[in-house]
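This document opens with one chain alone, in structure tokens, the form predicted on its own.
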Amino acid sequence: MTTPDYNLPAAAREIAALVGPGRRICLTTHVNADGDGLGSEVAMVHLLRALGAAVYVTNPTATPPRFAFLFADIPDADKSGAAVKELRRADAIIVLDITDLPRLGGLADTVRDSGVPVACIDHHVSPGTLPDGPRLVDASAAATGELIYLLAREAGWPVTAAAARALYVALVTDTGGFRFSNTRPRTLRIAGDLLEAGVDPEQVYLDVYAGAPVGRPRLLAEVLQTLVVEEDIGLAWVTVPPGALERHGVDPDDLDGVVEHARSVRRVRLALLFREMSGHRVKTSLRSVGNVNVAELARQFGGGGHAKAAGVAMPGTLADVQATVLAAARAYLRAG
């Protein structure tokens, strides 16, 4: 296993001391978050509430329709409608899932300039933008629940059902079911853990994956009609037709997977989806198989991720975006 990138009892001491009683917390990842940025919160939330601190989650932009169950028995800590006015009231932020200012969207100024400390717990490879503060930080984890649960057992905090339950959804979305290729050994012995701690495992792939709106299946179908494999190479990507999501009824998050489905096919290393946003700009989703790394790829045009799995936002039309990308995927398969 890769030797990590922090000190496990230093970097619990260090977060233990920011989160003690009485104490105000705001926890936030990034835009759009995934099911291991929020099952990280809900189950920080869980950890430091049973301390006695007063913990909030203040994200970006709103929590996904299919990750609201996370939710059920804590109604009360979702802020993320009033992040900024949370985040100034905050003793401490806590950063999930990320260490890149730019990635909390329009709350990256509020947590630069709040002028509390600012811990960080991530997976991720980057250099790291975030302000001072705390870091808990090992790109060979499979996920940040993975490494809450380590700070957990480290700091002596007890980790519930609830607890569990929200580290357990943070593992299997971002390991894919635990198929995935940063699935270790230890990722599967925390997660026989959690298991033991009273997690259902068949409840939560019903709560994320069989609850889908009718449109997501509609919706997979229509990306997938754009489907482009160049077999010589190794490349396959699809692209969200303009106005898709509106039409079909659906978020971005139901997009969730569908980039998989060009992995899957026959001789790709390298899968891409290409989807509009707001303001002008095309993000592009990177998967791969074997030594395929997408997150040096991804950081070409200034984003990130893993090895595996990285994503990268772009100012531009779609055909311009997909253009550049393209071009320089094609190249970096013939590199080698």
Ligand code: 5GP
Contents of the next structure:
Amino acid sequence: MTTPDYNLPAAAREIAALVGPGRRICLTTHVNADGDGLGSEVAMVHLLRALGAAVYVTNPTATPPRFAFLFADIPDADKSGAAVKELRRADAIIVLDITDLPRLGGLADTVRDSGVPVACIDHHVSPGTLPDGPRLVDASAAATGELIYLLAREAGWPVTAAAARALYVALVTDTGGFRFSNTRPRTLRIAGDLLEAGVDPEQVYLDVYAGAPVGRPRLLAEVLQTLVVEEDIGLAWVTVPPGALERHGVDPDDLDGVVEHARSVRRVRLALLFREMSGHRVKTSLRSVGNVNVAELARQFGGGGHAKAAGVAMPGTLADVQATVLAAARAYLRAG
Ligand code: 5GP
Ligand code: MN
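Please supply the corresponding structure for the form predicted in complex with the ligand (the preceding block corresponds to the form predicted on its own).
In what comes next, the whole complex appears, and the chain from above leads the way.
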């Protein structure tokens, strides 16, 4: 194992000091929470409730149906529908899987003005704009869930089967099923520990990937029809036709993994997925192969993420944003 660039024992001590018996703790993550954000939160609910803290999930957007199973045995834990009210009552806030305040969407102001310590556990490269509090940030971690496992071990918090399952969901989703380059020896060692703690990997697969609404494969079929490939520079992109999510009765979470099909084309080095969001904004998801750094590209437009998986939401029409991002992508690829 390489030496981490953060001080785990210090971070664990500082976070543990916030979460004792009777403390009200709110956990939150980025808009359109994913498996890492939600898995990390649910694991923290189990870990911190066992210490006697009152712990709630307060996210800026609703939990996608795909991840509802994580809350089946903690039905009172997801207070995302009343997030502002809960955040105002919190003794401490723990932000997971992001370091940037704006990614909290409609909750950014509430968290900024909360006046309580705001801890952060994250694996993004980011300037970080959250209010003060303990930090456990390591960009070499495959998932935020990986850091929560290290935190639990360091702090001596028992990892129950329920916490282990949530952390396994975090690892599986953020590594693309242990396929992406963020899969390190440490990631697989932790996955092994989680299986030993009682996780059923096939059941996690069925819960996360095999409970799709019929609209999900139909949407996939429609989006893949839009594939454009510029073979000479290794660029590929797909576009969600306006209104397609509504027509198929699905939500943005159902697009998870679609951009991988664009990345799967031979010699593609940069793959993009465009979709219209509410509020006249367009979201671009960026994925790369090899040494193309998509976080750098996304940052040109105010977005961010990881070297091989990044995203950005920009104001404008679909056609305008597409033209802007494609021009930057071509320039980036041509520059080598
Ligand atoms: P996705 O394309 O799957 O939504 O996101 C891929 C990665 O990029 C994730 O690590 C996510 O945190 C990051 N990301 C996605 N959208 C945004 C965004 O609007 N701003 C920033 N800073 N990062 C984003
Ligand atoms: Mn993550």
